[in-house]
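Just one chain is shown here, as structure tokens, and it is the form predicted alone.
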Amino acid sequence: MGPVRGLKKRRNPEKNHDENGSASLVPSKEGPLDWWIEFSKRINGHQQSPPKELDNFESVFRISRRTFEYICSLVKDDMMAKSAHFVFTNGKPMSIYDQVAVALRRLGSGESLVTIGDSFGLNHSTVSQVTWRFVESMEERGLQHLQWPSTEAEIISIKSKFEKVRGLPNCCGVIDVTHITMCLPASEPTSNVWLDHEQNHSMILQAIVDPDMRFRDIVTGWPGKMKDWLVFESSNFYKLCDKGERLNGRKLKLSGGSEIREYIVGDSGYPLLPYLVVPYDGKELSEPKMEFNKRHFATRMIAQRALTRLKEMWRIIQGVMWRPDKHKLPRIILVCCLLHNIVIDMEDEVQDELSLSHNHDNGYHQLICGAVDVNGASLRDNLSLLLAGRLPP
């Protein structure tokens, strides 16, 4: 499979509703608490009731109640199809939210599938069809979880809200990118394709991210060699946007006839474009052009955080790998990112429980582009004197 790049909004097939609107999910026989009462005696090795330290639904998945039905709801038709037929080890089979939990907790903890298997009472190959059936069925089911705005209003309440952060105006997402480490023997034909310039064999995730730290668009799939640059050069976003088709919603208009367009932001590993902004270099800086930087900074951490929160809440990608396939990683990346969302999407209070250490790619070290486009940089003084209070609106 090619890089993860563009996605396009799918249909999603209409869901049956109870009377009183909700989802639904399971035969009657067999509801959410019922569920987890004998799948949490399971987990925990207790035949009575576990203690209540133990009986936690969110300390397992770190997600609550409500979000983990809605996510059934969305894989239910394909996880339950006929031709699906996962059983316990005891030969009890598995319902929707059994298969479910086992995805996620493989996607979550990012533990051995035999590790999971034991825990569970499955076969590791169990684990393995689960997972990868409910990658396939989020990959498709959940696409609209992960879009670049499409309302006015929608964009107008992303530059506000950037805007609120350290005030840079019509900005609309941060970009930034990440490694995803794998363990690749020295004997395999394609290992020297993966590796990296901190000589890591990785993939990479690259992002654009809103202020609510939600993915607004990702490529991933390329060898984590390939520089920054060339990823986003690579991108449809990239493309979109030369052409005149993305970023080119409502300017900012200054007194003097001078303009602020829509942009986005991201380091030094990008160039300086019309609709890109990096920060001045430098040392001896002019006051305003440091105070930019300062500000630029402020609100790049938005990414930072929104991709140490991904590896940190879905495990599978934060540490090193063993062997993935490459063909199936870029997939399961993007699912790890529409959950992200998901979490985000559906207001789950859980998550801002989870410590996060702003480090989303330790031992990684800042490429320079150094490219600048005389577009760029005049958007960039307009914005640095503007904030200095020297650019009247």
Second form
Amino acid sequence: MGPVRGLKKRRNPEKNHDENGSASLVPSKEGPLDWWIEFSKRINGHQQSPPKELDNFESVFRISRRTFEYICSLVKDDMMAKSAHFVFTNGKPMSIYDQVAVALRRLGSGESLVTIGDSFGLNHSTVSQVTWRFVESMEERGLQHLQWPSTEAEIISIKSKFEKVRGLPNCCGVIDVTHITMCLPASEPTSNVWLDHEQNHSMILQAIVDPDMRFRDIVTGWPGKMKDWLVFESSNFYKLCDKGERLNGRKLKLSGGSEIREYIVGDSGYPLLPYLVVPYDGKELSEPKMEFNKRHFATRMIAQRALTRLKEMWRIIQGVMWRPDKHKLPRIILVCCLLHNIVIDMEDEVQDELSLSHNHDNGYHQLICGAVDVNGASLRDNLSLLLAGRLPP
Amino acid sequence: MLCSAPAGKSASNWLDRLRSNRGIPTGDDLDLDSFLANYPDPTSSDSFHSISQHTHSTKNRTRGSEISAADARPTMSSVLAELFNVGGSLSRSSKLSGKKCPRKQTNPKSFVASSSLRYSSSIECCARKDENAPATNSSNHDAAELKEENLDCCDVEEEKDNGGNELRGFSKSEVTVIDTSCPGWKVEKFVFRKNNVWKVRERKGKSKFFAKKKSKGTFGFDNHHNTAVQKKEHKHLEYQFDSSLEKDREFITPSTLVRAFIAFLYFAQIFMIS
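Show the form predicted together with the partner chain, please, the one above being the form predicted alone.
Below, the chain from earlier opens the complete complex, with every other chain and molecule after it.
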């Protein structure tokens, strides 16, 4: 089945243009093409020895021009509302393209405010203000790019794609956690709560990912000391599932009278629940269980790749952040996730060139939760037998 | 009235003349520490005339009175320590303990001589931190243990203010959580932790403490305590924000200038003797 959601989203930008006349992409006298010519000259002018890749738009921003223009259209109204005071050091006012370019560069490169300010001919405080305004605007305007599938067609498509990956039927998502590491003052007692099991100060990002590596649900802001299962149990996704308001769609009927409900998969850091399937643990597993674990692992890899790509694309959350504002950081993470999804929704060609690495949390060991729900165990056994061909569909 | 230099000394060197003009005793065996011990703060209501009187009476003081005066007033070395912002490296206590102080400051801080009360509280804060700070050559494990101890201290403090029996002994932190399955997405919550036990509470409305804190600046965490703890934290906040809030203030006061001048004389004397 074709990428239903992708097609839909691809149409969204055009729809937005039609509905909202102000979303026109000609906010100033110069068009995007003219803008880039001048902007690249400015970048190269401020570099002592400009590298050749700065001549190329995709090399600088790692998104296509089309995606860039769409993002500009999303945030234009907010960014241009009071932008008169955003000027380059030479006094020239910043256009919407300039502002979005600066913000994307800050989020994408993770370079310091001073470095970006120097390379773009801006004061570092301007870089900070423009980036934050972009974040505030994006978290309002880009929300439609990150949501749990709401239509039957969407969920059918997701299940079908997951089944094509490694055969898991009726699977609706993969859950995983990554850590956004921070450098906090060790002398501050409150820093301790952010110290995770690998002795890094970090903030947690929990994501449920669809087969296209699109984030469908995220939870972030919790301190690194919280274990994966606690973050999950604190999430609204968990509450909705528990109340039967999520993952409550069509069940797969098996011939023996048993059935396989909708579920997501996660690693051993999560409990085995009726709607969350984790791998079998132990060394001496039966053949069906080992086979199940292999398929389970391959499916989980999608989430690991998605989180790796997120950090590679939006490097502000990749390295160790120097004493970030912990109330602002979740919002920056959210916007990075939104941008990640926009790149997928726009079917940006740039994503094809990205690596498929899956090491998003370097140095972090697997946590083991170990909690088992009886219904969850039954679901996992049914899946295992079904995949081994011992349970006819 | 200023003390004029004696006629017989008119042929002495410039340093003696300068000292005489300023009412500072001359000669090679002068005890600057004792002098400073009796040197009044020019910003106080004492007149300059009384300074000279104090100066002349210095030699008549008993040993006992010297000790008490020295206790009450800063010594030369502590004045220098204040002037050059070297923390406790030149303080008498460190001299007595025989420890060699590091050349660089361990806790660089802004010098605010105009507000002695706050300054002293800042130093206390620094000292407390120094005691808790892990040694530079200690392992990560030790550092983590120390941090754990620090947190325990924090828990004890917060135990008082939580009030409710349910959350007694829990440390409290405020976090902003984004959950895309929530209708509002962005929720501010309180996290209570005691070892491995976590409790999460929704933040209902803005507390007065939070509102007050917001006007001060942005912090990652807010600990909302009772009045006593709040006062303690207020001091702590002042210390934290010294560098930003006091950035534009005038640090050099008349008192500082006089002390700087005396220090200059002191060094000049040492230089000339050597």
